[in-house]
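Taking the form predicted on its own, here's one chain by itself in C-alpha cells.
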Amino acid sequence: MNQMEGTRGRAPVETAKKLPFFAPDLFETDRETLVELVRQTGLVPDQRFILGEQTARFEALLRDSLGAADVVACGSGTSALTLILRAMGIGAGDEVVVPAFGCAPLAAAPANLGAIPVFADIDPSTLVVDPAAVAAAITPRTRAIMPAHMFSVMADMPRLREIATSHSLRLIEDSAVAQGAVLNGRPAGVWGDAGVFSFVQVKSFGGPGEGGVVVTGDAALGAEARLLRNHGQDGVHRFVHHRIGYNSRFDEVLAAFQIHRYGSFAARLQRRAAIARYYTTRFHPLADRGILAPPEGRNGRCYYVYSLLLPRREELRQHLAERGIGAHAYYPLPLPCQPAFARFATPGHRWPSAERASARSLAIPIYPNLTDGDVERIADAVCEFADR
C-alpha cells in the first residue's frame, strides 16, 4: 500500500494480530488529557457537570465552523431527532417519510411522538434513500422528509431539498454518521431545516460517551430545541418550565474532550478517505465476481463505514474472522420488516433495494488508526475470498 497522508506508518502484516471491526484504542493517545479533563470538571467551582461553559464553547465551535444559526448539544443523535420533530410541531397523525434501510431512530423518533413513519426505498448502489421513492410516498398528511446519510455516502440533498420545497414540507437531515462530509461545497448537517450529528465513539467524530447536536439555520427552531432538551427550562429561570420537555442534556467532560480533539479531526477524516480510496482501487475489479464496492470519489462522502455488497455475506464474514479480521453486518432487516415498526408498513408493499442491502451488506474496518499493513491485509483477505 502506498504511504498515505495521515498514516501512522507501515507495519508488517501479522496474521496473528487481531483487527477488530470496532477499534478498542480510539482514544489511547488522548488518555491523559481525558483523565485531566475529568479532574478539571470535577473541580469547577460552580459544579456544572452538564450544560456548562464547555458545552457552550463546543456549540459555538460547531456553529461557527458550519455557518449555522444555532447548534444545540443534547443527549444523543436520537434525542436530537426527537427534539427537531417536536420543535417543528410534528405529532399525532402526521407522516414523516424516512428510508426503509437504516438505524431504528429514523422510525422510532416520529413514532414516539405519535407520528407515522412512511418508508421509502433506497438507491441500490449508494444505499441512501431514493428521491423518486420519497416523492411517491408523499400524501396530504406528510409533514416532513427525513433522509439519512448512510455508511460512506451522503443522500441526494439537492434533489430532496427541491422535493421538500415543492411540497412545502420540512426537511430533516439525519447526518449522524456524516460529520465532516461535504457535498457540492456544502457541509453535511446544514442542507435541511435542521440536521443532527452523533458523537457515539465509533462515529467519525465520536467521543467517550453518548451525545449529539441539533444543527439548524433557523434560530427560532434552535431556541425551541434548546428549551425542550432541559425539561422545558430556558436556562435563566431554574424550575420554571415553559414546555413539557426532556432530559437530553450534554456532558461537560465530553464537550471539553471534543473541543480538544477537534483540531485533529480533519486529519482523521483524511486518513479514513485514504483507506477508502485504497480499498476502492482493490475492490472495484471484483464487481464481475459479485462483490460491489461503494461508489468512488470524495464529493458527498464521509467514510464512516466502508460497506461491501455481496450475495455470500456470511461466507466472507467467516473468511475474514478466520484471519483475525472483524466485520459487521448493519441493519439485517429493513425498518418496515422490524417487529417494532411492522404496523407502519403498507400491507403488501415491498422495498426491494432495502431488502437486498439488508441481506448483502458487510462492513470492513476503516478506522483511522489502522496501519498501512493492516489495510493491505484486510484488502488481501477480501480479494483472496473473491478468487476462491
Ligand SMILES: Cc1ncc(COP(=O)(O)O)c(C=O)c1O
The other form holds:
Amino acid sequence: MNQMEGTRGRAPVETAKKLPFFAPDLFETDRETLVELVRQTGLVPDQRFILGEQTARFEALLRDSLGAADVVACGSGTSALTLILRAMGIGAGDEVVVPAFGCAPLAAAPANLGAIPVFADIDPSTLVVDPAAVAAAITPRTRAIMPAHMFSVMADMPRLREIATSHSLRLIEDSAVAQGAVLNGRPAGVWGDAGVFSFVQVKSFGGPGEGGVVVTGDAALGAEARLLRNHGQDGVHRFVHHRIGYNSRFDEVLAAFQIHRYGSFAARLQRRAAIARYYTTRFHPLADRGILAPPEGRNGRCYYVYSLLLPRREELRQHLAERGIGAHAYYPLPLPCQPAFARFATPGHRWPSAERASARSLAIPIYPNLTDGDVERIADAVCEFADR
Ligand SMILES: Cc1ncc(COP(=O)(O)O)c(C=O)c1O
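Cool, the form predicted on its own is there; where's the form predicted in complex with the named molecule?
Entire complex below, previous chain first.
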C-alpha cells in the first residue's frame, strides 16, 4: 500500500478487469492446501468428518488466542446466536433488544425461539446500535441485549456492558463480521457473556463453506452450547439426548483449513485496513459533496465491509457498474421494515437513523487480494462520480 500511497495517478489503470463486489479468488493461494486437506480428511483412520480432532484443535486455537473460557464450533453464525440464546434459557415471550439496522439473523434467531426482537435505532454515523436507544427499549420482559458490530465499527461495548449490568440482562455480542477487531485492547467476541463469529466465505476469517463459533467466558454456557449443537448429546454417550438440540456441527475439512489459514489472517486484516486507510484519505474531501466515508475511531478495526453513505446511492452503484466495479447495498430495509419482522415492530415507532442508513449505504470492494491498481481504480471512480 505504500507503493499505492506514493504513486497515485501514476499507477497503471486496469480498466478492462472486472472488479466484482465478492471476490471470486479468495482462497486461490490456499487452493492446493484445501485439496490436500480434503484428501487427508478422507484418509483419517477413524473416518470422522465432523466434530473430530481438527475441530477440537480449531476450538482450542481460537479459545487460547482470545483468552476465552470456551469456544464451541457450530454450523453457522446464525446457529451460534441460536445456541447462545437457548443456552441462556431465552424463549417464548422474552424480549431481546437488537439493532434496527443489520442482518436478518439478529431478529430471526430470537424470533425462531419464540422470543421477541425489540428494535433499537442506530447511531447515524457509526451505524452500530445507539446505547441510548437500547436503554430506552428495555422493559420488564427484556432478557438480553444483542448488539452487532457493523461493517468496520465495533458497537459501544463498554457502554452496553454498563447498561446490561445495571438492568441484570445478558449481553450477547454479535461479532459475526468483526473477528480480528480490538476495542480498548480487548478482542471482538469476548465483550459479551457470549459472542459469535461466522466463517461464511465473505467474512474477515471466512472459509470455503458454512461455519461459526460461540465464544464465551462462561464455561457453563459453553458446555450447554456444546450439548445443544449436537442434538443434546454429551460427546461421550452416543444416542443419549440430554436436551432437545440441533444439528449444528462443524466440518473437519473446514476446521483443518481454518487452522491453516489462521497464520495469514493478521496479514489479510492488515491489507484490508491499508485499503480502508487509502479509501478514507481519498474520500475524506468528498464529505462536502454528501459522500461520507466511515468515521474514524473505536481503535483496532476489522474492515469486513467499507460502506459509504450518500444520497445518490443508486446513481453511484450504476456509475461503478458501468466501470466494471461491483458494489453492494447492505441493508436495503431496516429490520423492523422487513416483511418477516414487521409484526415485531412497535406500531407508530420509527427508526430514522436505520431508515436513512438503509437508503444511503453503499459498500465498495475491500477484499485483501485487490491489487493497489484495483483499489486506486475504485477510488478514482468514486471521486469521479463526486465531481460530476
Ligand atoms: C452481523 C451478522 N450476524 C450474524 C450473521 C450470521 O452468520 P452466518 O451467515 O454464518 O449464519 C451474519 C452474516 O451472515 C452477520 O453479518
